[in-house]
Structures are given as C-alpha cells and as structure tokens.
Amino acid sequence: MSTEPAIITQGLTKSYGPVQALRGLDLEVGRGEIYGFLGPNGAGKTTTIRCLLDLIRPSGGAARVLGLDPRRDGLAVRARTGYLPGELRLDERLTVEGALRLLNGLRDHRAPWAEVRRLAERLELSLGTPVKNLSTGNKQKVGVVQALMHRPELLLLDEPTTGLDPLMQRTVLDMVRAARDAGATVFFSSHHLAEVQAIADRVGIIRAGRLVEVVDTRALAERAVHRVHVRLQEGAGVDLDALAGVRGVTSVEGEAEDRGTGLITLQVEGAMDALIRALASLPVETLETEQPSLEEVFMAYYETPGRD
C-alpha cells in the first residue's frame, strides 16, 4: 500500500462570483483513517468534496486524492472512489433495484450483487420499491448503499446520516467503520459534533473556507460547552454566586436573583465533575445536558481572547 496521504489539498482556493467558498485550504488524510470534516452550513465542506472529485474546478491551489491530480485523472479517481453527496439524485421511474443496477452498470458492474443485497438488508432497504415511493431517508439508505457496493478505496461522505432515524445512523456509522476495517480510508463532512465524536479518528474544523483546526476527537470534548438544566425540589434554594464559582461553570442562571429556584441553567467548560460534587448536596428532582452545538463549540474555542 502506498504512505502517500490519501487526500492532499495545498492552498486550494474556489469562488462562485464575489462568494469565496475555499480561501486557502490545506488537508491531509493519511491511508486509512476516518477524517471527520466538521464545520456549520456554508463553511466550504461540500464545495471541498466536489473539487477532490472533479466534479466542480477550483479556482487556485492544488489537489492529489489516492496519488493522483483529480483535474487530469479525475475519472481514474472516481473509479476507485465510492461518493454519498449530500443530495441524491435518483431516477423516479426506476425502482431502488434498478437503480443501483444502473449506477453499478455505470462502474462496469464491479459491485457484485450478493454484495448491493447484503448492504440493503443491513439498512432494511426495499429493492423493489419504486424510488418515486421512497421517504428521504429510504433514498439516504440507496445513497449510502452505492457508495459502499464496490467497495472503494476511499469514501467520500457529505452528510452520510442526513434523514435518518438514529437506529439507522449507528447501522450506517457502523457499515463506515467497517469500511475502514477493511482497508478503506473515509473523508466524511458533518456538522453534527456527536456524529463525528463517535467514528471519527481525527477532525479537520472548517469555518469560512479555512481549516482552522485539525484534533484528535477526544480533543473535542474538552473544548464543548455543555448546558445544564438542574431542577430544584419545591421549595429548595441556592446560592448562584457559588455555584458560578465551580471549576468549569462559565455562567449560571436561576429564577431569582440572588437565590437560584426551581430550575437553574448552567454552562459548562470541559469535564463536568466538579460541577456534579457541587450538586450532590442540593436536592436535586432532575438534571439534563444539552449537547453542544458545533456554534458553541467554535465560540468556546475560537473566541479565546489573543487566539485568532
């Protein structure tokens, strides 16, 4: 196997018009690993993807995926390159089996059909259904399934889990993990934080165009801002003020001023322990976190006084 990374991108640039959707991007995925590629709507994530496959020119910079330059190889890179874009479009007048018939005819049948079977099953796929018939997340689950059917070397996922259940987002996390296992290298854009937290080996964070960070995924955690909802039994109280005071705790409301009742909220910087030994005195009816946002996370981190 080749240890030249499997996707390098050197000040790759890419403007609509007055829009500039890449200022300058710099990635490197090694061969297989899964590379979370996290950012909000509009950072740059989807235009990113298109420019490693060809599908869109950039403006400037430049681009290898699986050794090759995509502008002169580009159909030398999708061949070996299973694409989910973020919105699928399929015939409606075929049913999922002859689409996926016609997508795998399109790459000279590699896909061998015991193999597009199993993956159906995996993700409780109808192969008959017409496609005209299917919800969103039925034609995610056709998506996915091309994808994964001639088995790539590399996968290119934009949004895999958009429009499904949450059953059906660990099958799919899962089937993308099990890629991986078998040799595969996976560049997926997301911007749920928990989503990537949970397959991802590194993460590349995206905002306006530029990487602004690459992590570790346990990394993540520690940068997130979590909000706590504690509500107090009837009747009970306590002293905000001391509770602002608790390592981690970056702002504290309550329902009155000086004497938190009812329901307080919190934010929380990083591990949450102290927070919890803090509460344990309190009588505590009922305790809920919020998973950070990926906004929150970048105002966590990216808004650090000194630190562009």
Ligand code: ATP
Second form
Amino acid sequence: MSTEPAIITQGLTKSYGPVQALRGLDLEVGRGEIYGFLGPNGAGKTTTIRCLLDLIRPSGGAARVLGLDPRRDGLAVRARTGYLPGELRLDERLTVEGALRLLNGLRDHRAPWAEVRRLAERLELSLGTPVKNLSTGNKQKVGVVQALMHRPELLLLDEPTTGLDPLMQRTVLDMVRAARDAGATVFFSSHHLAEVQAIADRVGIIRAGRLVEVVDTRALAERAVHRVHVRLQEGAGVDLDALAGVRGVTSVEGEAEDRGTGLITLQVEGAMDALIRALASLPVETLETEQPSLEEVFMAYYETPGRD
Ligand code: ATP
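Moving from the form predicted alone, what structure would you give for the form predicted together with the named molecule?
Everything in the complex follows now, all chains and molecules, and the chain you saw is the first one.
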C-alpha cells in the first residue's frame, strides 16, 4: 500500500459564480487517522468533500486521494471510499433493504449482506421500512450503513451525526472509530466541537474557504485550563500568593486568607502535579476539578497572545 497521505490538497479553489467557496485550501490527512474538519456554516466543508470525490470540479489547485488524482481517476477513488453525503437522496419507492441492495449493486455487491445486517442492527434500523416513511434520523442511519458496509479504505463523512439522537450519535462515533481501528482513514466534517473531541486525532479548522489551523486534539486537551475548587478545613490559614506561584497555576481566588477557612478556586494550565504537591501539605476537605470543554480550550487557544 502506498505511504502517500490519504488526502492531499494544494491551493484548492472553487467558485460558484461570484461565490468563492474555497480560497486556496491546503490539507494533508495521513493514512489511518481520524481527521475532524470543523467549521461554521458555509465555510466550504461540503465543497471540499465533493471535490475530493470528483463530484464537482475545483476551479484551481490540486488534490490527491489515496494516491490518485480524483479528476483522472474519480471512479477508482469513489470505489475505494465510503461517502456519507450531507443530504442522502434515496428512491422513495424502495424499502431500506431495497435501497441498500441497489447501492451495493453499484459497488459490484462488495458488501457482504451479513455486514449490512450487522450495521443496521447496531443502529436499530429496520430494513423493511419503506424509504418514504423514514424519519430524518433513520435516513441518516441508511447513509451511515451505505458508507461503511463495503469496509472502504477511506471514509468521507459529511456531518455524520446530523439528525441523530445523542445515543445514536455516540453509536455512530463508535462505529467510525471501529472502522479506523480496522485500518480505514476517516475525514469527517462537523460543527460540533464535542464530537470532534470524542474521536478525532487531528482537527482542521476551515473558515471562509481557508484552513486556518490544524491542531492535535490531545495537544489541545493538554493545553486545558482546568478549574480546581478546593475546600479547606476550618481555621486553615493559607497563603494564596504562594499558591499563585505554583507551576501551572494562572489565577487564585479564595476566602481562605481572610477568614481562615473556605473555598479556593484556582485556574491551572497544563499538568497539575505541582499543585497537587502544594495542596498535600494543606488540610484539604474536598477537591473538585472541572474538565473544560473543547470549546473552552479553543477559546484559551485563540486568546493566546500573539495568535491571530
Ligand atoms: P454547512 O456547514 O452549512 O454545511 P459547508 O462548510 O459545508 O457549510 P459549503 O456547502 O461547502 O459549506 O458551501 C460553501 C459556500 O459555497 C457557501 O457560501 C455556499 O452558499 C456556497 N455554495 C455551495 N454550493 C453552491 C452551489 N451549488 N451554488 C452556489 N453556491 C454554492
């Protein structure tokens, strides 16, 4: 297998008449990674995915997918990819089973039917339901099944959890992770920081058709600004200034100094070992930490001085 990244784009541009949807997009997605493509409405996520599959042609720049040029080898790229479109269109006259058999037929029946059943069961999707009776969420499940069923090397998923309830969202994310564990590369678009945080190895942030940042999700979490609430025993005198000087502590608020007891709230950036050592000598009654959401981390990240 080629060691070339699963996806590369260089200076990709796409205009729809006067609308510049992509303005020089440079992407690189390694084999076997889960890459979250995060951005607001209209940022260019769907346009990017459609260019990668040669469903639309870019206005400029270059793309390579699984070592191929989608413009020359679009068929081969699509055959090796599982694609979940933002809005799946299905023949209303068919049942779910009929629709999936039709889609499988287009892929030379490469998906073993047992796999289709397994995926459908996992999603609690009934194969006998007529397509015209499907709810939005159940239609989305059909999309997930058809993207995964032939165990493709690459998954291109356009907002995979849209329309699903929270339990099903989690199931889909678990299935995506399982596909990666079985060797697939995953590129998925999302508006939801939480789901990106849950499964992505890296996140690319797209804004107005440009990639503005690529971050490692774990590195991002390590930048976490934790809030730590410490309740001390009555009468415990504590030097708040000394706590403020502990490595990682960025702010301290508390009542301990004035009243000899109370609650201290600290902000800590990064590892907490130094704070834990400092607290070990104090009469701590309770200690709670709040895990910041990726959103808070992003805010901290973007508020770093010197960052654009
Ligand atoms: P969302 O999160 O809302 O799905 P997106 O990041 O997927 O958005 P795109 O659908 O790629 O964004 O759209 C990028 C820009 O291109 C938007 O301004 C959109 O209105 C425009 N656009 C997309 N498709 C077309 C089209 N067929 N004709 C004209 N403009 C289009």
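Remember, predicted model here, so these are calculated numbers, not experimental data. Residue numbers count along the first chain shown, from 1. Note that the rigid core is defined as the largest set of C-alphas that superpose within 1.5 Å between two forms.
Exercise. Would you say A43 moves its Cα by 2 Å or more between the two forms, aligning on the core?
Worked result: It does not, since the A43 C-alpha is displaced less than 2 Å between the two forms after the core fit.
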